[in-house]
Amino acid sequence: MSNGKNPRNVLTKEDYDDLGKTHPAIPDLADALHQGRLARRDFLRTVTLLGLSAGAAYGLAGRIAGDGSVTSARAQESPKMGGHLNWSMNVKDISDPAIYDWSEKGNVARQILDPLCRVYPDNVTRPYLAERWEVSDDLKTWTFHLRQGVKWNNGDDFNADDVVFNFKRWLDPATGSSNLGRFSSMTVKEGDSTRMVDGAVEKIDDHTVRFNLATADLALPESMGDYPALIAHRRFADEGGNLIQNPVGTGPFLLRDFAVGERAVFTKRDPAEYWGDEIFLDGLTIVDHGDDHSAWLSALVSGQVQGLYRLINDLVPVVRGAPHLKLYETVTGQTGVARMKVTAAPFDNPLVRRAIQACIDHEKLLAFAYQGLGVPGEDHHVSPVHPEYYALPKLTQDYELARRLLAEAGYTDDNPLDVTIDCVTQPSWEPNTCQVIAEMVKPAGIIMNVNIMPGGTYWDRWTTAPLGFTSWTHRPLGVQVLNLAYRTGVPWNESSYSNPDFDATLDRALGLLDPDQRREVMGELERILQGDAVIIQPYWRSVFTASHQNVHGFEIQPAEELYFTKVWMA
């Protein structure tokens, strides 16, 4: 090695040994990093899911570029234990984890609920309930050993048991997990139903499960942070299947009372049953101010509470002209979609859908819709965070193309393509996107009317509405939100979008190891939903929240998870 004077270190072959015993994709990777041919994202990203573990992915990212290490110590001061917490979020129905829809009910479970993998601020997923895993060279086995000593808050012990527990309810299509999408890699098409391929999850021993995939999966590791996939107890189901009543979990904190639309309160564990660092904090309280944003402000700038699940953009000036306040920002894979249902008129007709999408102008629309704070969209759902990127050609606005395209769907001036999109009261930034869109469909003589809906009543159609607005939020890997939203017969495949061929490129996508044969694999499967028109992709938002200064420990995380086991109040 170097003495960290030369920008690229030389790694020894003694060096790449080691990283072979990991895996033995590992020394190419930490080559093309070495030579400049891998970005240092990426190979964080990938050689942690290959098992490597994220203090040693640093540690070993930062010999190579020889700076020593890759962030910056931090001084901070000593945290202070005690207090108690109130943070402003919608508190909604949490009963059953498997079936989660909302970001929301996963930040109120997973203080009681573990995942087995977490993604951490920095967007690279670290092992949790699990303490480590094993890949094969072809990704279709995955070995997986749970972190030992754990024990649910009703005293019993972690164990495997609760993993495979988890795994074949969530693969039961009785069960209507959005996460039979998450890991298809573990299913099997029979007719026009999807299950579990059999064997796909073996217990090995108490603290030990290998999963046997039936194709290659790179995001296993990713999706199992997701969070519909928190780990439920093994007798979750015998014991009323109901979370609010019967609150086991292996998380750091205790569930003491619980109101959909009203609150969410916990005190934390005891230290000595809690299987993590102590929790500074000695209670937490979720409170619901509604679906008005202001009032959330409002609670927060009066000390009602002391911090905010989001920020949404129009209030950010208020907290940067707050000195008691903090901001927090992040760029993200969170985004919005006007999406047409394929399998509903007029939407069944590929004309008609490209005749709207010719005419969006995606740079003004991130820019009267969402004040600019963001990255002008592509109609594909793969944002340029995602390490798979491919850079397409840039959409034009055409109202010549889309007028034609119309008149060929027989639609013309006598005869106007006359739609309605469905989208929830807030936040603003969805709405006031649709009334854009409306706006810039009208010069091709397309009518579109916004139906604005309270939140309960659009999540309750959200899948069935012909032409719908829905928020994505945030996944670390591209080829994740396309397995769950575009692959055919997944339960969130709103749009009811079929094509093999876009499935079989995704699971080719999911089955490569290297980023850049990754990327040309993604640039395929972009051009296939692009082209196909299924989605109008406006943008993808930079995403905010904000806090009181005596907050300490807090860091906003891409998909706005909410964890509070660093977190301590001065």
Contents of the next structure:
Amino acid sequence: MSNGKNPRNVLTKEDYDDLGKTHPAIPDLADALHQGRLARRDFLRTVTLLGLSAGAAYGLAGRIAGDGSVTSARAQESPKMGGHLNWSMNVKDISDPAIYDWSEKGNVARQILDPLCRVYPDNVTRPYLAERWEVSDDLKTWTFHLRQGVKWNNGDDFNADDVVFNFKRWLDPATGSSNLGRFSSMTVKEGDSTRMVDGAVEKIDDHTVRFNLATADLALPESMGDYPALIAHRRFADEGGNLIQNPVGTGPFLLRDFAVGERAVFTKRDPAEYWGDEIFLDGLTIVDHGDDHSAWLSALVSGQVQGLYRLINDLVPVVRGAPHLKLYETVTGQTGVARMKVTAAPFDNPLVRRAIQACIDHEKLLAFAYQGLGVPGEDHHVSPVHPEYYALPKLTQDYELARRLLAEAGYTDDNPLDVTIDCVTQPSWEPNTCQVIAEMVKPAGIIMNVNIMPGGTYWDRWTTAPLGFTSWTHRPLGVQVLNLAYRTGVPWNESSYSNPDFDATLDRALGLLDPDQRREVMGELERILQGDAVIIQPYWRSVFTASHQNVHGFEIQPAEELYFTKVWMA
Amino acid sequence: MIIFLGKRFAYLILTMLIVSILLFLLLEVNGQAVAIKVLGPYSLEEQRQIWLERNGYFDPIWTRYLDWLGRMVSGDFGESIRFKVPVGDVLWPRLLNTAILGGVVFAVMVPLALALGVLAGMREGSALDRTISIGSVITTSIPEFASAVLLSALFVFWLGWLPGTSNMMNGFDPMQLVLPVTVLVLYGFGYIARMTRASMAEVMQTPYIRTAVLKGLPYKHVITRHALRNALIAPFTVIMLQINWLLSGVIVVEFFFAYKGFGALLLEASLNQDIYMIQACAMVAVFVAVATQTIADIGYTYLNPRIRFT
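Moving from the form predicted alone to the form predicted together with the partner chain:
Next comes the full complex, and the chain you just saw is listed first.
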């Protein structure tokens, strides 16, 4: 506690009553913040999830903890209107937002479409197209109040029908959307298929939608901020189902020109029609410079673009040495996992998986494969940046154990375990990591061949390869990735992992509001996943990007989401 | 002449037919794989079956091949899986971009290489000859990916004189061609120059040149009217082969400088398993290879009267 005051002296009884009306748990969270049991960031994240507006949450944290606004520095800048910004990033097909499987697709579409909630650079989720929400005590009924006065760029009003349409479409298995796993709390399994629970999405009025969940889901707003959850127009499917041909959106820009592999050109919307603050830029072009990251940097250095979507770690020293460039860095929940398909031989044998796991020294892996720019992984896909992270004892490299497990599984020096790991050529940290893993398993007598393949080939088989290395983007909560990647039967469960205990524990975690209690349950989840040795998770990596010094207002977001609503050029 | 052209044309058609059969067998026989590429990895089995049925994948293989060939001949290459537009919409502009790049490279490289090769070959063993020869060997020995990095480091990162990429984002910009053209010229000119030099040196040793010199003909006339024509036969072969290299062998340069050309397209199509695009690119590349070979054969007859149309 920085100011030494009791919050009961800072906050009045009326304040407490008001907070309790938003959600009964908020007063307790305020006490926890005051007593130092809850970090400021966790407090902000949780109370905004419970429906307190971002402004009120920051104000409350400031009154209790005594520190000022985090955005004060930005207020000193005086933005300049105008200018056309060029940004380097791969331009991929964006025709159907429901089935996006690359962050880059979301980043192009995000200039014309908006999500209901947005995960900000401080990793806190706040309402965006939604204005606020209320949640029941059991976290099963979420009432979202939508922002009024939002216009689609075809002149229609944004309303509850748009939201209902998108959720119904996402949760129809025929759509093939990863949102089926993301919003699994609204689905039910019937035999081999999954469908939306009847009445899960309910229109209350034109600007209110209620979500009636089958299981509690604390991460619902966070999931709504993920890149495949951009809200398309309610007639999207009827009008061709192609965003490129019919770029109707609520976002800050209009799509003027688009060519996969080349460019996406935007101009800003008429400020009178756009619901947000006026955009400083006149226009924006996202330029595709191919897959060679040095070409991206060349374009930046020579002024052809003013910023990059991503700067690979190998090129960080170049930007550090260039005075006219700015480097952006953030510690994230971005990672890659060498995942073993538990239904495919030889990985259907837990002894084999545990033997491989026992060979890994995560610290060294981070140092060799990513220049130490991150945090070592722990093979359970929950990061120290996640609020519910539970610190388990560190894994240690143990070749004796590995050899014993292999012998038990029937592998000897004469009959060694011989496996192949599939990975993509780019970005280079992925094959580099696989090479280091392959070297680390050698002393235990394991032969691991690294099969480096083009992205197009790998992504065709990323869910079917027996052993593959897959990159995973940042999600603000630990439970989100567990829900997407390790719950039984969800589309992105690439390891085919299926553990009823894990699923049930995950359901419990999703229903716990108190971060301390949730952390305990997350500890169980982490132990289960780590113990089942489904993945080798080398490290959590810091991500970087760069821009010219004359670009202002840009902030790097942990999931590398690009928003240009506050960006201006000097 | 007509018989010769007819034969060459028949050879061209035969080559392309063989390539088309190979391509078809490699890329089209496994219909299931094509369906997954077109509809995406998350498509349902039922959707794939409908797609296969609708696109005739259950027909006999020869029927499918003839249908496929008919579409290719009529210019209907299908829709690109990666670019989501008809293949031709991407292919032809990219081919034009590479033609521009290749044209500029040729315009610089061929006269430069011939001039240097002739100069070196005229006075074999001279200081000029040694300088040109060593220079040619050095530049040709440096692969494009190395010279591209070196030139970028110098002119983009250090001096800041030239644009770092060449994707012509805001329309055609000659400055953006400087680096890729320089890299390609440096790599390609030495080969032609060395071939020209060797050929020229050989011709300069022949009795008829000595006779011409001893007859008192001006040296310029000896070179231009007597030596050059014979000396150009070998370099002409190399120059014609460079056309193929400039079409699909410039992948490294196009990739490095993000130049949206045919080589980069072939790479993108391959990396993304854009089957229809790969088919079209391969057919175009083979056509250009065989066509340039035909042109080279015709060219020989003009350069060397001993070769006749047969």
